[in-house]
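The chain below stands alone and is given as structure tokens, in the form predicted on its own.
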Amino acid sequence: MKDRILKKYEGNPVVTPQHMPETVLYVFNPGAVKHNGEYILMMDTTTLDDIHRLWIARSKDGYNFVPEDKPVNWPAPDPSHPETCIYDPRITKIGDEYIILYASDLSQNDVRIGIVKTKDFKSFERVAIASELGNRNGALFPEKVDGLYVRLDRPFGNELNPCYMWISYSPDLVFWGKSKPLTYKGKPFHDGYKLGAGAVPIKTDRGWLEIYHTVSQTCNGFIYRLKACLLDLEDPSKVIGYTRDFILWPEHEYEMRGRVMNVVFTCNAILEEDGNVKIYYGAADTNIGLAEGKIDDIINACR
């Protein structure tokens, strides 16, 4: 049997619905990051309002996880854009703030990118919703590319329809252009019926290693898997290579049973200085697993 790039922790889920201080539904797709000596988990939580909000927890070893006592403190919305659901946030470090980039919704097919930042995980201001409607899995790069930010994104009509990865930049992280489609050999990269943004990604010597979500269509529904590319360091644009393989995918009863069957889908990839990668993945949007594995296996399985 071939080895696997990715294995999953034996003690999954990290972090389930029975963890939580309160009474939740769901909690999943968290966005990742280590601050202060703590690995941090902004995860997506459902409340019995059926309310999509985020929920921070903390971990000293990347294992065990508690949740703070109450959703995050999240600021005000824009009053032209007002939100009934925020998650899927992916967080970069960029200087001495974090800032998030999260799916700003009001309707399934009605979703905006929305921007905010924060120093300390306390407290959190806004920068902007930051697209038109119709876009959601921002991404933003870890640093500017000749001046501007750069951010990944998925622009869809409707959640139903295919759609793919894109690539946006801006000078400021409020005005965002020059989008086009991520291309492999001169074409638009398709890869799945729908592929979008996972992991902020991680700069390398080799390329940009971006870890993403491709589905694909059955008979009565789709199944979320997660897949890897290299984006080239100069114009990020392209796509220099991408595993054949799936590197992780929906087998055990958490990760096929829940809120949304047959779901892996992650919003983060913690490179530690070993060179391990961890991932946090959202499972059957209802559960929250962890899968780890050697950057260097996950770049060669690219090329």
Second form
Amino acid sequence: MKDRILKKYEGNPVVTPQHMPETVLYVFNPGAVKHNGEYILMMDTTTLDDIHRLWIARSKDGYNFVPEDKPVNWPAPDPSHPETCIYDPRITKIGDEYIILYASDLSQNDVRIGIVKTKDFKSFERVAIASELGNRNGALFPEKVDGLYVRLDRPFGNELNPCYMWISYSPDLVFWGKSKPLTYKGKPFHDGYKLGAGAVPIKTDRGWLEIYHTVSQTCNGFIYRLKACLLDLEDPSKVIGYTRDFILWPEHEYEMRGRVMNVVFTCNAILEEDGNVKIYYGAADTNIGLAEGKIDDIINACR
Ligand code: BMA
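Same protein, different form: I have the form predicted on its own, so give me the form predicted in complex with beta-D-mannopyranose.
What follows is the entire complex, opening with the chain shown before.
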């Protein structure tokens, strides 16, 4: 236990379907930010019609969350793209706006990256459907690089060429391009069977810290676990180090049993002023857990 970089909160899970004001089947994979001194989780919920909707919970201390009465009042979709399921929101603060990149699903596996923004987590404005078919895990950097917005994304692969993290650039959040895979020592960065962005990157003196998920294949299904890597500050397409060991993995009942077994999955990590990081994560696509650690320890583990 002592050598763990991240410590799971002893009161985990912090949100379960039983906490919700209406019957939901699952609550998981929250976007997480601090806004006006409050912790906000924007959570995937699966309602009884089996549709994924986003739902907000708020907390004063980061541990005790109260869900709102109803799901988020999501802006109506463009009629040409009548998204049905929305999930995995990753929230990035730029200026006084929060930009949310999420998976916009028309039907199973008909998924693109959508972008919506808000200033207050009460009203939301649509920005764009911002990818081709078959892309998700979009995570927007909190600053432009060389005058362009930057995001991590994860185009779909196939059995022979499983998915991994790419990077794309945009002048306006609507048009995206210059896409290429992240590289490590000049080669596409692969780790595990497949991998994708987890948390929105955090800027540090030693590089952009990216906490990502990596997926292992077993004879009995996938296991989703977390690792971390550092990206070059000037050219974030370059991985300059990564943790060879997992930093978070499913081990408890609430992480191993649920809609999808053996999953820990994150969309945002919150860096506190004292250097502590709070990682909110979906557990078995059913509950929400919290793990905490020191940012320096995570960075030091990236080699
Ligand atoms: C990913 C996404 C996540 C989910 C994970 C495990 O591909 O769909 O929303 O948590 O699979 O099921």
